[in-house]
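First, one chain by itself: the form predicted on its own, in structure tokens.
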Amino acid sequence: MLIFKGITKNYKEPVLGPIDIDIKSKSFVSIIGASGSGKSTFLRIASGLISQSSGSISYKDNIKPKMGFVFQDSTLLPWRNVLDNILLPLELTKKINPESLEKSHNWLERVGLKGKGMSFPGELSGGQKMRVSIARAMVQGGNFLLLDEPFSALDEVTRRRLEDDLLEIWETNNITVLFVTHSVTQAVYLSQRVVVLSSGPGMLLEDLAIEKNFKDGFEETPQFLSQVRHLTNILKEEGGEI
């Protein structure tokens, strides 16, 4: 779906790259690395929120995918109810039509918040806010979802529920997911592939295909533990805080 060639990003100093990597259509790819490795920078370049300093990005069939972005903070507007928050991208792109409200209701149900449309962000839990954020990112019918540490502030039980919900959204909607996380176990649990970036400037250290022979109970398998150990050792050798 996306091919990155020689991607770099410089501010006062280099923070990323050069990186060459391809993201295949309908795949689930996680990016991990020490703090300052440029994970979020890479994600923002992929989404088009910021531009690279050098290098090129090309797309399958020269068609840029429709993207939705989920930030670490849910970034909901507190004065708008849940449905109006989900509708916001359609309003901004002037795509409001009779089907818009139906789309918003459908996504609200898909993320497990049926009946919460008239609630305001201040009435929701952290997990519910993140579900709204995911629905808002998907309501335009995108086929590429980018997430920047979306579950890091949640408790473990809520986080696991949302991880499983995200996997279901990915599988049932045939979308591509690019997911930034600090958690090695989360990356292995969710992904088909884990990309490891070095300490800044971030460059490719590892590109690991995740073997998944089990869906239920995957975390208890030797494959899971072996892959977590392998990636953890890479990060330890690299140094820096994860």
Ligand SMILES: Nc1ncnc2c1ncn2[C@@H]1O[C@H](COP(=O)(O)OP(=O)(O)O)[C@@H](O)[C@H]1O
The other form holds:
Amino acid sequence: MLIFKGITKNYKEPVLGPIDIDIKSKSFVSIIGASGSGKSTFLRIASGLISQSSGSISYKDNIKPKMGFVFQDSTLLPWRNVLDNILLPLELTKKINPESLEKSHNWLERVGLKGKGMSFPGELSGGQKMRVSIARAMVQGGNFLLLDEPFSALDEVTRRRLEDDLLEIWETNNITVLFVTHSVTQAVYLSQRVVVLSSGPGMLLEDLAIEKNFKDGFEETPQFLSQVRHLTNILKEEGGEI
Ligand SMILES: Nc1ncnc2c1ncn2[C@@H]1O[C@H](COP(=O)(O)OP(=O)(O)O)[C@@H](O)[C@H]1O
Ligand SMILES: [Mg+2]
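Give me the form predicted together with the named molecule now, not the form predicted on its own.
Every component of the complex follows; first up is the chain already shown.
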């Protein structure tokens, strides 16, 4: 469990908060909101990439989760092959040992890229690059995965495959996922809970537990549509560009 209390961020002006939110271990939570509402800022604060201006983050039993981060563009190093890109976090944290290569191979396979280890990022499709990026975020055995609009640049079919693979990774690894998106349907499809931020400074407008009784065909259900409609209306009323 992560507990955020009174989180704010100011640059020249306030851009976020105060935000109070608890994220339950092993949950899948999405954050939506207009462009500039502070979604990325919140995710960066949650991951420790930047610090908040005020407020605190605490952890249940004081155990800080081990984080992995996936950005919108896959941010791979073009001069390193796929396997070496996945290995990178282990290298940077000097955790290279005989198992490192095995772990990297494992993740390569788990994201469906077996046989692509020696390829270079320039030789991969957008979806494949994103898969490498997910493998790289997971290779350290983290239990908290943060993703910032990871699939926005992908076509619909590729996106859906990656969404389903992400759900599988979430389920089989018992990890917590914090997912930023501007797509309401994507948020409802993936998440157990959707949080809406207001236009800057971003504050909590809505915190919706997603009702999802069955996975297959969820999108065809009235349940799915009414939750999408509800969230879309909130965003519409709030205004701003999605
Ligand atoms: N490093 C920064 N310096 C100054 N302003 C920033 C910086 N990062 C973000 N902002 C501003 O903070 C606001 C929220 O940005 P961001 O978190 O990226 O929003 P979102 O991800 O929801 O689109 C925006 O107005 C943005 O211009
Ligand atoms: Mg953003």
